[in-house]
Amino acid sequence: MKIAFGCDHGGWPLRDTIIQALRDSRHEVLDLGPESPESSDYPDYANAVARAVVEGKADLGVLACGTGIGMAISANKVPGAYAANVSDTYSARMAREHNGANILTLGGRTLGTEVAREVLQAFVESEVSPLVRHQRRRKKIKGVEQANAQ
């Protein structure tokens, strides 16, 4: 699978761990930046990753910031792009099966690396549940995304 990765300065104490889990599952990593861990806005690569994503270059996208929170409302601004802010493998799980998320956004200062490791291991290997009702609630969703779009 290939998987597009974006991170600011704020999630930048996760990037190595990110990229090397990603890469150990034997993932192509998509590195959309930075390359330094000097000040960057987040909003800038949730739109590099969630495009990617969008437009079939990833399969799956994850985005770090310090809570994760900014690199979700940021991506989740792009039609098609579906970013749950997760910290805990749950959810991360929930998110995939249930919601169809295609972004995992992650927090470099809510979480440790260990979790994070987790949380990025329960939604890659999670799919997208084809239960009717997570369908009709996914349709409902994208609706409401092509309504607003107009």
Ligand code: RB5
The other form holds:
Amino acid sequence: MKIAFGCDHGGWPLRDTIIQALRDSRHEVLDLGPESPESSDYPDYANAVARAVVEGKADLGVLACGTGIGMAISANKVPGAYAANVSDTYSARMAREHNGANILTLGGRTLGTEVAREVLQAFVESEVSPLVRHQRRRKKIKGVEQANAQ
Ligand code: RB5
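If the structure you just shared is the form predicted on its own, then what does the corresponding form predicted together with D-ribose (RB5) look like?
The next block holds the full complex; its first chain is the one shown before.
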């Protein structure tokens, strides 16, 4: 798969781990920055990665900031982006299978590199469930998005 990646300075400690883990699993990484650990603003990278995913330039997105929260809040403002801030492998799997998340956000100040690697792997290797009840609920999420579009 092609996976878009972005982080801020808070997520920088996970950057190399994430990119290397994806490449080791033979995924192509679309690195949307930054290029250094200087202080930066997470909404800029969340927007870039979310847009890459909804525009079909990437199959999935991965974002990292201090907690993963700011990245998730920002990415979820892009219609069609479904970002989940996850810190355990079960939630990573559920985020894909049940919720249809297309972006994973991770916390560089809350997760060690080994846990982050496992959460990432669980997310990327899981597939969206075709079960009707899950489809119905995901459709309702889209309905909420459309009903509130400006
Ligand atoms: C930056 O200090 C920090 O606020 C950011 O990385 C992130 O944790 C926001 O959610």
